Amino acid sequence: MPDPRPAARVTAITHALTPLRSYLELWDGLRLQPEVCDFVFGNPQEMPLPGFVDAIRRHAEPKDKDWFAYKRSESEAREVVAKSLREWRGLPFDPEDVALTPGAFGALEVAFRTLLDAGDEVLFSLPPWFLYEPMLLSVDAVPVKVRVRADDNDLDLDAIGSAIGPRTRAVIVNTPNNPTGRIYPPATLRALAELLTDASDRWGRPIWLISDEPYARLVFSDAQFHSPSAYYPYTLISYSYGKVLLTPGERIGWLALSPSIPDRESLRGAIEVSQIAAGWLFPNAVLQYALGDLERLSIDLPGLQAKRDRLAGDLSAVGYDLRVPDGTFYLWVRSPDPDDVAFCRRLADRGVLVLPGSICEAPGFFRISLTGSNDMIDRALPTFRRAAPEH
């Protein structure tokens, strides 16, 4: 008889998905009630940007035959992110070093594609961005976890030095972190990148650092960016679109190749090959000619802190435990019960729905998306007061 199971990884993979998707369904069943205040994820709970509706419109008016034929990496687009990462980076970004990808999902596909082989190491930090295991797991790789500093959310290196072996071929680093806030500073850095250099000469070759920056433009005016791609030479940046306009499910953003890469040349045929054999993952027509337009835009980030400095310091009055996030739009906050789900779930139960840190491998803690509307933040507060710890 046919035997109909899936693939084998598919089983681990669906077991690391098991807590994201078990919430996903209270999520699905109340998030679109009207007087659900909904802080989950990264999604817009207002109109978008008018300059993006402005500039999908004007590029999506045909100019020639091929205007909606199949598209790799476009070289107008390719260099418009290579512009921008030349004077925002400081280093000769070529547009050959950068690949469209449909958000930063992609580029990180691109990425794992293009570097690992099956039973290759990689390792990234807890609390991490919930996907990083399921997504290794996809391409036979085998995740290595250790935890961030207790105290300050930074990277522990001497956990991450102990980790590295013979196997390791990546570490990720995600900065602005989700969903801790943390922008890790240029001590950290340098330090990661001595270690990472160290371990490439022990081990015999380059351990690759893949820099997942999705967030890297959204700082708060009271916190300052800083790139692992300044500190070490083998560095691939993932980047999205999404978070800076606020047009998660419009998919684009890129993988680039740090120019300090040596011999980059083979790399960049590398990952166009990936990205075909992937299933064509590069951006759709009309987002690539719009980028232009698009790199110019931003959501409005002093609103953005407005919510965090509020919801921050009223949170923080009634006894929550928190640390004022750097960069990002969360909130990454203690749940006075220990068991953040069932927390979580009563918040629900009273209309406010936030993500369990459980899902983030944070059981105690629970994430705010400060994409929320303020009309949903002034009716989401005395539901979080009644919960409070003094209460």
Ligand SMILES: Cc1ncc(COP(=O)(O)O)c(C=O)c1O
Contents of the next structure:
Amino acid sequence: MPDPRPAARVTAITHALTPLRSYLELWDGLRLQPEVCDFVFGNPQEMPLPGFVDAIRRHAEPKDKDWFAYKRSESEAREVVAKSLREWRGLPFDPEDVALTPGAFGALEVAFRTLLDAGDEVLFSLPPWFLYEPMLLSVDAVPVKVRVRADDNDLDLDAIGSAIGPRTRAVIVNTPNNPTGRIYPPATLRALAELLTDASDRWGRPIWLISDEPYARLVFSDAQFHSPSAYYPYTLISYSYGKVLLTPGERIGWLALSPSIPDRESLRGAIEVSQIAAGWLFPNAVLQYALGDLERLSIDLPGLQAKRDRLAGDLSAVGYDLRVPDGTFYLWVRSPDPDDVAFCRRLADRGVLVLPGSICEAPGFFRISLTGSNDMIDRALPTFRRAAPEH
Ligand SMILES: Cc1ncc(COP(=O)(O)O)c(C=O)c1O
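Okay, that was the form predicted on its own. Show me the form predicted in complex with the ligand next.
Complete assembly follows, chain above in first position.
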């Protein structure tokens, strides 16, 4: 018998995931050792919010025979999100514009499956969230990448304009940005909207803007969030509660259609069809019932900001080159060794785990997750200092 083989597309996906998977091996081997300071992913390093646990407990108790029946997007949960979006964004979101999904991951997958045909190009900026590329490859789309501006991590509109062509179907914008922490300013979003409108007219079909906003509520007090949906009509927003509640293992988020998209009824139906066909991509029942409670909760933002200021201040003082993030829970830092993987392995040998920039297609950088506890920061700072450019 010939060897069993996965589909050809899996080879390309495996290739795109190789840097992440080889680092995961190192991480898995070290992260549970005592005294390790783990700043690699947006994972909780402390116990969950009590309000989160109460909400899950409260809604786990069945109230009728359908409590754990198949769930699509529950109408109460849709209303919670639409109301919140109306107040937050000032746009007339209808509950029907909201699809409940297993996190932003699920929202992106549904958006890709709803909007993209095989061979369609989708543009995003580097350094990116490291899973856009494998997810696009899994729907046979073609990732097209441009770098953000080196001086301020803002979108490079000239590069985006040059990369758009007749096959461009969508542009992904992630703000607040993982990994750079940048929130794109109104002037950038306005210019991007003009560029996309011109290109859509030129090629005779709308170019979709997928606005990936899982960190939209993790904004520091010296910054302000601006959604691309306020500037460009053909926008879909993806969101996740896994960030603001720091519970990424409890999968709930949403995909919302901008109310500015004309004639969007058929798109609403197409989204639900895609969710069903993709393998019932809806969140579990209990999380949907709990959403009204979850919407009111947040991790300690002033505490997060204090961690940002302490780490950014201390690292800058010893010569690390970084831009203080506007939002998210990440610090994006230039590696003192151009070989960021070697640098991160040396930190790992001393019990400090961070993410090499190479995994986000940005060799020469590394990312620190501020979800690490204050105790971890205390213990890791001497190691960061010893590895510093000025040491
Ligand atoms: C930019 C970005 N988009 C989407 C996701 C997926 O979020 P979730 O796992 O909460 O669905 C992440 C997670 O890290 C992310 O950073």
